[in-house]
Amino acid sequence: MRPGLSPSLTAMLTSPGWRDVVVLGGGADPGPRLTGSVVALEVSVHPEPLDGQVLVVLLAGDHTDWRIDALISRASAAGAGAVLLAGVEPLGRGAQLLAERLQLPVLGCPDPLAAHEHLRRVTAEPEVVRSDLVLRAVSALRRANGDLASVLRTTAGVLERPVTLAGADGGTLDGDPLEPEERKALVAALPRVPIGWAAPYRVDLASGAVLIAVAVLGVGPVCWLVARLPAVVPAEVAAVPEVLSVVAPAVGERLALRRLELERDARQRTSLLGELLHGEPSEATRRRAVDLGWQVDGWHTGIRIGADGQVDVAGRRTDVVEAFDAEGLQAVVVEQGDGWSAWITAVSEPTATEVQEQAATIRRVQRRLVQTVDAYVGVGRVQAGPSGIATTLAEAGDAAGLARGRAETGRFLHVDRLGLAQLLLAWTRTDTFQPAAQALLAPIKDQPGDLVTTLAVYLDTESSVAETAAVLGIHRNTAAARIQKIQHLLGVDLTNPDERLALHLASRTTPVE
């Protein structure tokens, strides 16, 4: 056994080579460090000093036999790390109690010889483990289909571990998705821009799991090939980076091809949108729109989704489309600048209730997106006909610009909800209005519960207690109680349009402390 290669029993139980090994008694959390294994034919063996090795018994017979008790005592006295018996039948009550008292794990396995061989390799021959995995990966890649998903599935099959293709922000581009805590730890550990073919990175998680990440460089933003190991078996942790480094060029090649397709399609969509935004579309423009499945006639609601930070707008368009689809909205989504322009089309003019319901649904779309993208959203008014697309998207862009700086509204604004307040927004920034606004809100400024922010969110969400609670992350009853308190302290009726307008403007211009 080589120094530093002794895995814990808990880690070995997660190893693919020990998938059939079960704990029969004595516990395994985290268990001893296993230094190797020794094979014995029968339970009557009197082992030499074992120093943390696993005593593997090939002919264990009846696990309730008294000789199993005697074997456990002798193995413990010899310093065994564990006892591995042939078969998975339960131990007798006496053997279980003895194993617990001696704190000696007793294991069972249908094929103990195979388990012995695997433990021997990971503790004494790590280079064999590494070369075997690399050769299997090369052979499997030759047989894999040409697409990226097939390469990732093949790699995961060779490693028998989840494999993910992650973006620079930790978001899953393909393969098995990362858990939120895994994504956070990965982003914190990895460089924003790796130089050259960077060395593999190891990220140790609080759970004891390990992430191994290898940079995939090529066309487009950098991304990472990530494998997740549930525990540390040193030989396997050392072998996985070698496999990922072999696979990374194949992934990069497929990403380059995918990237060229994405950028070609993005240019086509952006060019067509540009034609729609500059006057009445020609017949040729209409035909191209039909070819892409776009509706230019009807009643359109424009949506602007901006993204802070470094975001692969072309690569993440699919995520945006899927977020709309998940909420039952059929939206045209076009890459534009640092985000996406989108619109939803209805055959007939939506009612006021339908407009409000649609805006609430778009807010839910945003909530899906913010799990992977720092998104802010503006929604325009319903506009008719081809020219209406340009109008509603312009309004959505203005609303998104306002939403970007308003965290208290969830960075979401709808032009219909802004109403007169949007038209008077310039006036609210004057020297005469601001002192009046501050005086108007003074009674609730220093009250517990952040009442100024609560009022702003309540008015921005069109007096929806449920949405106010969702944006602020509080219970609905708490939000309702705050609104009642605001009305009492200010002496106002929030159902009065004039009083609502004054407070809406005041809350927009008064800084939130």
Given for the second form:
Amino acid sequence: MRPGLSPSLTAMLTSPGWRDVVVLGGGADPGPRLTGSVVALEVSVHPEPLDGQVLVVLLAGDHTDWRIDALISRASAAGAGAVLLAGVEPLGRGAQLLAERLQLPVLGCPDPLAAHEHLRRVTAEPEVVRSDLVLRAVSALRRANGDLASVLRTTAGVLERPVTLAGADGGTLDGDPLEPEERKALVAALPRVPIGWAAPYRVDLASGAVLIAVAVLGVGPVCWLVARLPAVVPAEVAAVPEVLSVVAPAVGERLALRRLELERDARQRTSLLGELLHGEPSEATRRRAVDLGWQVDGWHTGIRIGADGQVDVAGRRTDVVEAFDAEGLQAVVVEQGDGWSAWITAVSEPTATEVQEQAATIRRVQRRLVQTVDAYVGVGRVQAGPSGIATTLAEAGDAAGLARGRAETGRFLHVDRLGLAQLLLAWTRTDTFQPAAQALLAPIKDQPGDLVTTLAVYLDTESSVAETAAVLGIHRNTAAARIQKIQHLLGVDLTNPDERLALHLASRTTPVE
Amino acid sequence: MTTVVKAQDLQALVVGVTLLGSGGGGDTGSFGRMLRRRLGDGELVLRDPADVPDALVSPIGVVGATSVLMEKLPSGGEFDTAVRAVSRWAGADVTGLMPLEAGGLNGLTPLIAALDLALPVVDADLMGRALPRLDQFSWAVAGRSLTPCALSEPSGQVIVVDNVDAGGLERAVRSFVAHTGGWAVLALAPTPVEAAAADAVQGSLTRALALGRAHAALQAWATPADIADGLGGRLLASGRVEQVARHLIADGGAAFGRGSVCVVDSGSRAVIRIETENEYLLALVDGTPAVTTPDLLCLLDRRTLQPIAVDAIRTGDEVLVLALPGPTWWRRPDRLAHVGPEAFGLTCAPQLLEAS
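Requested next: the structure of the form predicted in complex with its partner chain (the form predicted alone having been shown above).
Up next: the whole complex, starting with the chain shown before.
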């Protein structure tokens, strides 16, 4: 008998080796500490002093027999921790009352010898329990094929306990999910930056359950291999960390392999997208696009999702795809630089309403992503054909660049809705917005009195009506009236320097006949 | 010592033999009434063997299912028939009677027979209490033959059995009663009183009368301990019957109902378990054997103090569990083996009260 190895009865009853053991009478929570196990052949046994050990009786035919009562009395007098009888038939009323009175738990089990052997090992030979579990884990892992899930399943099978692969935030990556309060306790106990050689962490929960966590160090972000033990059986609590330490590298390896696949796919997608962005795609490029399930023809809406901070672009792609799927959008998502490029393809040209609705949906996608990634999103205009992908993605890229610094728009910009200031800023970087600039001046374009030229001249002459009139060779009042009309049609205030500047630049992009 | 029984003593005698029945021995009430009718204003003398030195006595009583006896009543002629048959076979007239068994209704039947046949009754019997089997007769235990003997059943059929040991007689009797009326009167051979009494328990009926009188003197509001003292026994518990379990076990052809009664003492909450067959056999207090056969275990109704038989005890009854000393005749170790718990298949050493 060794000190510190005695589990409580309640803990033992959760132990896999005692799966078949049931309480027939005198049960209490947490029950006595069981210091060991002594086996007896028959109910007529007169035990030696037991000192908290369980008296296991191999032959106990009739649980209602008076000899059971007598045995309970003798076992109690000998100081037994509990009595374990062969068979699970209920006790007689007298034996139940007696067990309660003497506070001696009476247990039943179809295979008492196995229960005896298990308890003896747990209380006397913890190193055997440990090496047995480790060896079984190693040999089971050798047979476990392939994926991460099967490694976790195998480990859970060997330990006969739930096993979870948890992220640094306690979220479940694979295996049996943790309860919210378990998750909270786990995160509180684990360090932010794990040390590879650190001993496994033990987290004692208020419920009496224990979480054992071992860091899985690999290529990706840190994660934790966690086993949940419903109660403290000291030998098991000592053995499980060893098993997890053996399993952790295998999990790390599976994670690295999965990572490798992700990276390979990502590179394939990125290179294909690179080819699509450079002019009309070749036959070979089109075929590869079809292989990946990309639709090259049709009407495309480009989306650029940028992420601030260190983001695992390849690893998080699944999150992005899932966010689109969740909003019902069939998007192609490609890792690019510090974010993702994506586009949605429609067979026919979408109407203005459809475009607006789609933009709103993309906004919801962003809201989903924000929970895990600090994302900013730009959306391009609808463009047709294979080359349209490049165009709309370029627009989206520009919009994303603007969206990044604009918290007031929720870090989301749609090219169709760009304001004057953004248009101006974009124009300074790219000619993407030239058509938009033209659209800005469209209200005054076909008006009588050459309002576009008047505006250009007016702005060029530092908003001087007299100068404008002189340059254009018209009467001063005519010039003033035209300026009034321009302001009215455009709905702008030409005394506002921002708007004036935007219109000034726009008028420069519009060829003046 | 000679004891005289009159009508006013009958109630005490009935209760006394019931207590000696230790929960078995059959329903004494009807035979008590039968005896009262026969006795009328007369008196019955329970004789000391020395008082009738020349008598040839025959131990007599009812064997078989005593429960059937309540449905199939005696015709009145069975005792006479059995005594005549055994006298004829033995070639000597029976000139005295003694009970086979002092506990239960067989403590009363020889008295009825004695009144009917006008024979003296010797106060000595072969059990001193109630026991279920013929090999538990003191004669059989002491090595005296039980045969020849005669059995007569209510429809008039008679058989005489001879040249067989106690076990063989047991089988013969069981098969006879099983195939006829369920019960029969058994009369053993007429035997010189000195020899008959030498291997018998003496004074059981006198003790029954004393017990009954002590019982009559009890008050229901007395404390359980006082009641036990009044009867000269030990109190095991006073409380409610928590469970009565009964099951049949086949035991060498004869099936006895095995069962157990669980009582929780209302004061100490001690758990008392009483193992039963036809009688209360073994009492465990908190799992420890406390009292066994051949001492007497009696369950008395807490309110009326009437003894409750094994087949009448029910869950929910409020009872007193008492142990009374059994016949001293059985206390010798060689005799004890025949009536101790082991004789009933209970693997437990006999636990007897301190000899008084």
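Numbering follows the first chain given and starts at 1. Here the rigid core means the biggest group of C-alpha atoms that line up within 1.5 Å when the two forms are laid on top of each other. Owing to the predicted nature of the structure, the values given are computational and were not obtained by experimental measurement.
- Message: Would residue 485 count as moving between the two forms, using a Cα shift of 2 angstroms or more after superposing the core as the test?
- Response: Moves: yes, 2 Å or greater.
- Query: residue 157: with the rigid core matched between the two forms, does its Cα shift 2 Å or more?
  - Reply: Moves: no, less than 2 Å.
- Quick one: core overlaid, is residue 204 moving 2 Å or more at the Cα between the two forms? No.
- Message: Core superposed first, then measure: what is the displacement of the CA of residue 259 between the two forms, in Å?
- Response: Rounded to one decimal, the shift is 2.6 Å.
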